[in-house]
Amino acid sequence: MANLQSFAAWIGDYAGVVAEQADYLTDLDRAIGDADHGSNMQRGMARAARLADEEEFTAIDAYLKKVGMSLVSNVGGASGPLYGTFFLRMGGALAGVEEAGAEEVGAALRAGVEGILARGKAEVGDKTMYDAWSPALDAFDAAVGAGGDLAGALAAAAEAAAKGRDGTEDLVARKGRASYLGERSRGHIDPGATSSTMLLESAARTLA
């Protein structure tokens, strides 16, 4: 079961991963975007990770909503609104929940991704972060449906996200700045799908 401390650990862990991989994320973005995904995410997640030290939170939903608002304020480009909305929606789905199991975390992840879709209007195959999230949610639900616990479901989701991320390499972008490149966007892994996969891999390490 994941409690408030687990979610704070998740944010802290992910901030560390993003800091380590910032140059890699920016290199991916340099090929098909604005070349700032790594630096933007590093700045935003570092700020979000400090929230748990600076403020006293007593509920998961309040904490995740504050993380979301912080990301909206501190991450530039499209990533800030997308990741910010993700955590805001996750927080809303976990209102009143003190300990979240597979069912609650799954519902919260799906609510978060619905928030991403509400902003980005993406579909599978557009070469966006949704190409990682969509198979991840399906894998999570399948694992829970097969009797898996939170740890197993998150591991399955992270594995599926990684496959979705890798699959973006062969896609031609249909959304965002990458779409301006047309066929030349093929051959590059989507940076948003990559940072999303890192977020799920971090969740698998910390939430269960």
The other form holds:
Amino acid sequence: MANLQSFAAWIGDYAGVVAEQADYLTDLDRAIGDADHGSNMQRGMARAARLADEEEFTAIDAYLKKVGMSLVSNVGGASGPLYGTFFLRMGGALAGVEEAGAEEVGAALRAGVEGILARGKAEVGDKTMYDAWSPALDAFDAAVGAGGDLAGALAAAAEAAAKGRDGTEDLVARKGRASYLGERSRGHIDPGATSSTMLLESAARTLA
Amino acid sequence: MKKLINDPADVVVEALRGMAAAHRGRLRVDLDNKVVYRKEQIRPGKVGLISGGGSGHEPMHGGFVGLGMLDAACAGEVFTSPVPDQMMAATKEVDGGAGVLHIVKNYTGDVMNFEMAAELAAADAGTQVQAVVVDDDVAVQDSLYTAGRRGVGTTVLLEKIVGAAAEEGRSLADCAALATRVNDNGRSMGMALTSCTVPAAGKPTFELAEDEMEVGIGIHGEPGRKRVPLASAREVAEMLVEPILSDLDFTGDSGAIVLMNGMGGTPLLELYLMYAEVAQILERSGVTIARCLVGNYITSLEMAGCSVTLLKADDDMVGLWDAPVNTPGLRWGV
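What I would like now is the form predicted together with the partner chain, since the data block earlier showed the form predicted alone; can you produce it?
Starting with the chain above, the whole complex follows.
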């Protein structure tokens, strides 16, 4: 079961991962975008990770909404509205929940990804973060359906996200700045799918 | 990386501090929100004009704040769109009761952040906001399955022309319609001889051999659509102008407003040389040059290269182009 402390640990852990991998994310973005994904995510997550130290939170939903607003306000680019909306919607789905199990976390992840879709209007195969999220949600649900607990479901989701991420290498981008490259975007892994996979891997470490 | 900076993280704020100091008489800068404003408060009844985008394209957009052009410009991090908080603050500040027009370049991040800001401003203060999205780059295939064309050089011409219209007291609806007309009639194409280096990234965005160039680049160091052997200025001019002319007929009417733009690392010597080539092609193609502008107006840090923008202008646009403007980056008639 995940409580408020687990979610704060998630944000803290992911901020650490993003800081460590900032150059790698920026390198991926340099190949097909504008070389700022790592530095933007690092700036935004560092700010979001400080929220738990600066303010006393008593509910998961209020905390995640604050994380979302903080990302919208500090990241910029497309990642700010996308990741910001993800956490805002996730928070909304967890209103009134103190201990989230597999069912609640699954519903919250789905709400978050629907928020990403509402902003980004992407489809599977567009070479975006959704190519990691879509199989991850399916894997999460399948694991829960097979009687798996939160830990098992998150691990399955992270694994499926990684496969989806790797699959973006062969795709031609149809959204975001990479789409300006057309065929030349093929052969590169999508930075957004990579940072999304890292987020799920971090969740598997901290939420369960 | 060799740059005149202190810390990559502080580049934007420190540059804005310098702008504030250099233009004390006509600009004020909100360093917390990273917004450049005209010194004077907005005139009641005047439509507020806001633009913004990633930094690194100077003088765009902060350098185009002033009489006859923008009321505010939101500066994002280098090559990263500003965030909704900045646009919200600017929108509220320049609402003189006649509404606010957002001038947005067509990049996924810019469009999303401006959309969020418009939603929030309408919900929060009831401010009437309209937006125009500039998408003039013929290097990019426009289709339902891509993010569409990038917004580049036409943005500069649009800010000048619609800025003059707002100064005249035209309504928000009229300014938005004019902005759409300018965008619909503007086309651009750019090329790069070298990459630029984003300060936070510390190394060049792309590698180009000594004998290569990228054609169809954007303004963020995103690689172009094709890499070709280095060619003469005359051939480069053909490569830039031909796709523009085959996309839209620029003959007739009042002629075209031409922007021969440098990407930041190309000297004026070469830009004037290029302008001569471009003018010759246009003359041969039956396009009359109504007005022109040669220099660094929408740049990409220290990238060497250039872009050409043509705007098929009507009499209204040419008249508004000639109206007085007094900004750090563009100044005439005052």
